[in-house]
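To begin, one chain is listed below as structure tokens, in the form predicted on its own.
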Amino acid sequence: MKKRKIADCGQEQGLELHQNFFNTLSEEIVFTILDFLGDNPLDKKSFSLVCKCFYSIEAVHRRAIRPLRTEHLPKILSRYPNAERLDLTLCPRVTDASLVAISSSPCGSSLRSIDLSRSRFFSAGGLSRLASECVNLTEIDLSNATDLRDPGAAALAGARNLERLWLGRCKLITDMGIGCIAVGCQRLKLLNLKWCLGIGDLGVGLVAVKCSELRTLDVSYLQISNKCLPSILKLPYLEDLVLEGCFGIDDDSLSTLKHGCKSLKALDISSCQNISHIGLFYIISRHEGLQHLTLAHGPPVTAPLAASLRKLTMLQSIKLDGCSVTCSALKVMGSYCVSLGELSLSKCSGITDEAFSFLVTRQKQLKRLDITCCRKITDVSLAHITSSCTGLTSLKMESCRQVSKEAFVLIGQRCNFLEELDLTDNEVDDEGLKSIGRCSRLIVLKLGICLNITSEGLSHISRSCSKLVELDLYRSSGISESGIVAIAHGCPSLEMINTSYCYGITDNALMSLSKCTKLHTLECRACPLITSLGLGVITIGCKQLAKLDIKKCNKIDDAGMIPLAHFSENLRQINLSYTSVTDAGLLALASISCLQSMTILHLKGLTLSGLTAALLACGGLAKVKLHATFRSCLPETLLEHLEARGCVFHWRNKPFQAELDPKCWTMLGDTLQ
């Protein structure tokens, strides 16, 4: 990169720059500083406000844009001429005029990626302009464009350099539309057609013939059969194939396959109800280079099926979630699959201590293990896991309630490399947490519905797990203020915390969390001791707060909304149901430009006029949940206006709900067993 002094930014800035220490830095050095700032928009905003030259250089350096409103697009696109990635997921309304503005902007020629997965109101005309003028586009995400039809798909064919395309849930596109894309976009390396129900064998077959460079193909839930499967498996570079929920593929179609795909590394045939162990045997025998295999919610996993896995000598990951697995199958897998890095048995029936222990004792390289809701395993299995799989980085064992509280000590004693641990709905107690505190690399810890833990246990976590980013304490009713204070002090990098239904949480707990400046998600519903004072303090300290759930915090009122509106500029989602917020508080929130989603059920102080004013004032709303009684009261013209802006209403008719005893969740789990 050519170096130059910042003083070259313009003669009119000369006087200011001669007085500025930063005028000795080259543009290259300033770019390096910007690279270290990361993706935090507040940091980049602060940087650009240092001086006029920094303002100009930051604009030239910026490569990714995520605007809040499409009406701001012309100004934003003009300021950032070198932008390569445009994320419009915060803009529910994107019209053809918006796409034309993007195409004709200074950054149009440099644009390589655009995300329209949460946007609506554009048509084939806008996409045609985008595809023809943004000649360097390599990535487009049109997932959830449920109104997109074949003309829109045909318009995409003009994007000749396209390499990655997502069309998930574009249900109105047919074989004709995808055929146009296949002919025009022959450089595609990734194509996602999940839930494109109008596409069948003809369209997928044409994609396989024309797009020979495909590496990743997702045709989940498409009405395809054996007619297009041979063409797919002839793709010379295909590495990842997802056939989830393809009911038209059966044993007979798989038995006719003469050749497999030698390059295939990952195969997902989850929820294929017409494929039995016979069909699986055929497809596995023709793809001996597979490294990742997903068979979730499929046929029973028996010994013959497990024996076919012996041919997959490079297998690193297998997912059998929701399958019925026999003991003999687990033992066969233990004999042949000894190099697994990931094993997922979530909600598998038939998992017992004897067979499972035999399997895990041979998995010395296992890094990720999921045994969620394997309700028959006990201390025996956990002992074998911790003694054999000492290199685990992720362990998920939600609702394994036959494991005693004493056994959880083994996790901390033997698995010190853990970064993710899910113990939701288990018998773990404070002694277990004391031991788990040795896992100093923990980033995610989930302790929801753990009724035996208290704040003392959390204090052990806080002393050693300083890297913790996510903590879930949902309905762990033994947690009080002191535990949260300890976490806030020992885990300054915390970004997400859930203390919902922890009735001992107070304002002091929220005040302590205000020191966790990276916090962006706070869920504290049904914490009756929290007031507007605590909420106000945390909003001042945690300016990155984006998601807030204070449902059933009935001591929070309008006084808490004022600081929230003033300091939480990044707030995008809020649940105010059952609080004491009135019209005034809701109107204050409407000033938050980022706010996109509100749930406002059972607010006694909310009037029709106040709701109407707030809805009109909140220009960026994309989703609102309201009680059904408001539907007939709100003017039809108002609803039409808001829907035209991109807002979707979800009407609920739930009666006022009384609180349940926390122990009822344990009793419910026992019933399910």
Given for the second form:
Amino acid sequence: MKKRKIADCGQEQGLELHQNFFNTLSEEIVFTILDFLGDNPLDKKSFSLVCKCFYSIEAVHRRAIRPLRTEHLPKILSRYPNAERLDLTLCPRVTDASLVAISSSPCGSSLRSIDLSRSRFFSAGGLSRLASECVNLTEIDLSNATDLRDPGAAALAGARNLERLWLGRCKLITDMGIGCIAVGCQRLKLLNLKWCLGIGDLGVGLVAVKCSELRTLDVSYLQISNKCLPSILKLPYLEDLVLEGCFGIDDDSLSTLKHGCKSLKALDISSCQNISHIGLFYIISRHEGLQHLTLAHGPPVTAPLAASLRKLTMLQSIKLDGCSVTCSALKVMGSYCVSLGELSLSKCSGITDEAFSFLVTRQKQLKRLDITCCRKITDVSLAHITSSCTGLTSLKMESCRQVSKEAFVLIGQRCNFLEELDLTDNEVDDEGLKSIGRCSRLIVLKLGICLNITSEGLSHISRSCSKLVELDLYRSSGISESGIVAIAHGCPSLEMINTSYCYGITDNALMSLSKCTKLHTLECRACPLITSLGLGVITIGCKQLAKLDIKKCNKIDDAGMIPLAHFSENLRQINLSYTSVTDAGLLALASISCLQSMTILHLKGLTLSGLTAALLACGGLAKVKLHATFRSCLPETLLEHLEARGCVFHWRNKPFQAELDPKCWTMLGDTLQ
Amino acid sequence: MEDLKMDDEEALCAETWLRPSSGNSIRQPNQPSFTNFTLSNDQPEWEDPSLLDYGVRIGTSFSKYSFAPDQDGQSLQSNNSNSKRGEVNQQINEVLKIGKAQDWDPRAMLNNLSFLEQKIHQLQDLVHLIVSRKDQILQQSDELAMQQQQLITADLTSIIVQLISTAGSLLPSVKHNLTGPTAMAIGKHRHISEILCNSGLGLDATNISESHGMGPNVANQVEPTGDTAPSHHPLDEPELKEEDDADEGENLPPGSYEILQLEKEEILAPHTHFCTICGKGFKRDANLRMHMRGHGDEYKTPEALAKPNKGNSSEAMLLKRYSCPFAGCKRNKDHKKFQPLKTILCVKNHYKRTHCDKSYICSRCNTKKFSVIADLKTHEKHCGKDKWLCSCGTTFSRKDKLFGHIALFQGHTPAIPLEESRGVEGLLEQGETTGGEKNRIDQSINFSFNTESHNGSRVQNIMDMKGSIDDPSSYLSPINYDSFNEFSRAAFDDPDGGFSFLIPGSCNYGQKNGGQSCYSDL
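For comparison with the form predicted on its own, produce the structure of the form predicted in complex with its partner chain.
Zooming out: every chain and molecule, the one shown earlier first.
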């Protein structure tokens, strides 16, 4: 049947038939080709424009749609009848009419997943149509639907096959609404209720009674107490439970727990102020099958508490971020805990070299280690880490200022499996980078506020770390043009780069970066040497560019905006503050249909009428940061119109700031400590 | 209407039966028969007033439809001036209180038995009287015969009631000492109690419907008991057993209380006390007595005005339980697991609630219906406050009760009152979109207008808004936008990104809720 369609396509093309080789390709082959097409949505667009049969095959092949505007939704939906996943996060305004269009479209019945997490303006009516017509929906993301109320939740309950539901920050939903969902969607496997402040014990209790298939439950920051906890822990398949910030749960409630949840594998009880080590004892002793335990910002971790962890024979990762961990506790964990794969001790005060070294020499299987802001740690610890945990894939040690620059050499010498390395705000220098260059698997490298590094160090990195995807050079002011050029040559898969406040970055650097075709985030704030020319080249080369921060690049003007508007069809977010862009540039920018977020502060050349026109022209805007003086100048009706279109205004009242001296920043950092 | 008729009859009776010789003139029309009866039979003096009074009361009370048994008991006690009997009663009560296993006083037992004997003799005399009356009936008019029959059955009932009371109070001790006479008394009692109910039924039927066919039936049922030979009616036997079962379940010894059954009409009657002179009905006995004062000085005496059972200890009263006349009801004495009702009020409320239409509708919610007006009043007190609603229609005053209910039942779900919550939503949203207090007020007014008539006003709003949006220059009018005219062509090239959104968009704005369109009205 499909083949006949292809043949029909060919006939329609008439004389050109013999010239079109593509018609000889079978549908399966074209499907396979499509499977390999990259992330850039424009690639598929170009593909479908090749010929009519490619167009139709692409339409049949596509499973996921992420439209920019809801206005064209009916057309899009009829074009892609097999769509299963609909992502509406780029549409700030999704009305009930859009939801009705979705539910009555041909793909309505095949739709499995819909993401409304950043959309507003829909209500219970649309949701109820969606729930009743799209019978195969298994996944709905309604996070941030802050004006959704119980009727909306009740409408949602009509989606009987729902398995995954996110309701984060739906603050107006109460027990009644979640009760409807609990009764209606009994196949739920994942439920996220984070920040749903209207929901209490009764609602969560009912969910636990009715949705017996739940695997993942997030009730963070809910005002739940002892009453619903027993029924939650009776859920037969529950694997992942997040109780972050549940102040209503206290030691008493945990001590009365008669049984734990047998199936529980991951438990997060961060920031529960009323749970002390006594409560933790109880809950740990009743969940011996735990694999992941998060106790961040909890009570002090002492030796007895650490000793209780030995009961958890399956434990793979433990996160104690922000707790005060005693030395004895670390030693106990080192000696008694089973071999951990992940350990997170960021911002743990009281961690000393001695205890930590003991811990890491015992925990040799560590893959991921986070010691951010453990300020007492010195070279000794790093030496022990590198010598015993050679299999580390992720090491985060931001602001370990006591570690001397010589020690970083050890990282490169011993930990060659590193994929993620965060050395922000450290003493690492070019020698260190030269050594780190041996970690050829590096994907993420963060070198922000590393004042000792220069372009030479970066060139070592670029020689071997060809897989690098993310590079952060924020305020590493020693970096100059040559370093970036080297990186651009050596790391073709680079997607994110931050060169903010690297004053030596020039247009040449950007020109070389334009060869990194996957680049989607470029932050080059306060690089005064960059001009419109460099920006223009980047936009031509990096079609994927979605986030651009050129704040305080005061040489960039309207000339840079025109190529940007013309080539960067994927641009979603831009910061233009303090640049020399004027009305013309802004209006050009407004023609980018994807553009959703703009920060326009202190543009000297911007007039009121230009701003008005740009705001009106840019139909997809969801968020605009403007100086507060514009608020009174812009006509009220215009603001209301834009808000009704889904745009949110953030008014800032910061005075114009001249750029600080680079040395001043480091001095500021020192005084803070 | 019926009552009036009956009063006429009674007045007629009073004329034909001649003058009242003694006693309370409240029972004026009925008394002659008893005076005749007592005189002719030469009964011991102390028995007369009680019997007479009692019987008459039965008669009147049946004509009043309800509370008759209650009054009977009270009058029985009040007229027991005899110290001996008082003792007996007290002893019986003590026995009852102390319990079955308690040792019994043979002397008291003997007293009781002799008392029973006397009663049986009285019964015999009465039946004799009936037999003699039957001859007279032939000569008299039907109506008079009816009247006589009623009176005699009433007398009989009174004796039977007394018998039951004595036998019933004896019963606990009897259980342990099954001597011949007492055993016989029990048998009698059972049978009699059964007949009592039946006869009561018959009387009511005749009183109210005046169906003459019922008259002989009553007489037939009464006659065998008069013979004191317990000839069991075949139909009664299974019922008796069932009653016994029920009594055991109730933890009340069988026969320790008497079962009374009012008729449907009695239960539903608006008034329960009727003036025997003018027929006016009253809900309370006290009101009737107040009313009676208007009929003559004889009703103004302290005795006439006194509460009938005053001065007698209620302890000495026999336990009374009530049966619902609805066949098949658990509260009906024929039910296997019969559970008696405690008071007349219970009977009334039970019957109305379970076997009658719910005719009182709550004026606030227009959904809740009640058959007892007190229930309606109770509901109205918190109608609307019961905001926790289940999909099955049940309302709860407490949220946890609702959630307990939902957790228990499959398929039940919390019900959210749609219009109400929508209203709130709309209001809140409007408040969010516009900061000003004044706007909020305006919009809330607008919104409430919307809720009143959904379609019309909403359309109106959309129309208004379209009017203002269709002209994009209205947005730009306050600004001098000549400066960007030269490049505006390029910027608005893309029809999707340009002004085209204004028209389709404007249609959408109204769709969510009417209030949203308000921004254009400002």
